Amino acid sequence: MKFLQATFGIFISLIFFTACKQQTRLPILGPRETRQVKAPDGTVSVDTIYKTIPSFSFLNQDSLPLTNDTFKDKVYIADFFFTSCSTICPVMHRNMKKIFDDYKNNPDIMFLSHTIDFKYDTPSKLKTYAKKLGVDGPKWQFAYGDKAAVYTIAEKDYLVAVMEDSSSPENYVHQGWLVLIDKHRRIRGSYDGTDDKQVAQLIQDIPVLLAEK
């Protein structure tokens, strides 16, 4: 729990942040560092380079490779979860699915969720997970890995906290961030997908990410 408490406390501040502007630009979350480059006359200028999703291959709902080709050029929407989880999962693709039926006809845009859970959420539970939920086709995409693979991405690239706990009473604790990702493969924006108000600003960040040039 410490290791969940000290992860929402760096990004709290800049999720509230973004949540009180009006932007005409999505900040780039994440680690940075910086770099020298000189041009052919001479010049020095610092180029900032951000965090980036890595390349990854999971299986999805339908036991099909998933890697990052299958998210090339669009943005989309990724979270963590697991089928059999009766708290936070259910209002968090609760509000997911709005967003989905708002945007299912826009080719620019997908959604990817993680299952945490390797011991039970076979492809083909995500399946009829996905079925239940009202989910058919590519667009939402359901990912299968095993535990070393889902949950390196989850904290150190998507940036968010996920474990198995035997003291809780479904045996995996995580945070329900949806995480939205730009055309280049890095973090605008991570929202609490249980608080409606986070929600309405994902839902408001959505366009203007969309027409970012």
Contents of the next structure:
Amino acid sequence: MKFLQATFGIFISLIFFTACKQQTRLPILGPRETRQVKAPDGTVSVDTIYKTIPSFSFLNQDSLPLTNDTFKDKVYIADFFFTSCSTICPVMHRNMKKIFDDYKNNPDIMFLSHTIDFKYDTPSKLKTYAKKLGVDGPKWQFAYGDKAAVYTIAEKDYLVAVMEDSSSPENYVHQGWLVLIDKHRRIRGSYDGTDDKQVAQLIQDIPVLLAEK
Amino acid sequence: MYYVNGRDLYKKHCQNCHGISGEGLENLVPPLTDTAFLKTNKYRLACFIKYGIEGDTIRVAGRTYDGKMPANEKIANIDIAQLIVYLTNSFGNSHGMYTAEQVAVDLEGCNKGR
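We have the form predicted alone; now please give the form predicted together with the partner chain.
Every component of the complex follows; first up is the chain already shown.
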């Protein structure tokens, strides 16, 4: 009986603990390092260094510079697409647009779509696209940059696979992740923007991240 | 059967752009809910599906669209017929039957050089 009670107790606290953890904090994703830090009083502790989005510099749909400063102290959702993409992009952006509309009046969240079509999608093309999607304005930024810069930040930093592939009908292949970035440039979630369940999870996670200090 | 098969084909070839309820996507993709447009242009639907739409401005549901819809050159006439039956009898439309024979006739009239 004692034994049963004890296991039951552990079981309950496990449920409680995991449930609690899920609701109060999103995980920090990506590779991490640890470093030993010595305090002035001589004690040694271990510090975890999380992966962060590095500094970048692109042009936006108004041909103005777009850098990390644009997203300073903001939570943002980043993705990779191209304007003539006829497969997954309309789905990703239909879903993102819904979230955009829900947070229209919340200044703490922004959106960042990078084009991977560096040949065709000039800033003015991005501008036309943003207008047609009904999101042209400061809240949803569209990034245009050279191939090396965009493809590197996609794969190394946002962890989204993108490539130019002349054997595919549209010349480009990419994944449809919507990547949730916190105010400290860390990845807090990655969701398949074409999957209703994962988009629903993103919609649940945003307020959790926004509430974080 | 036309309707059910058409729904599967729609899901596979069209839903990403036109949406699960035919709602379209803002000013990028027109909705399929403009019954008057679909009625007037019924004879062109097979052409739209098979050869796509490009360099054309169309007015649907009170908005103007100048986008590009991809072609489905390899699609069979029977599949086109099923798609048309599905979309003209969903999303608030109810146009009744449409056959593969009619598709063949309508395709004759396409302006392919567009």
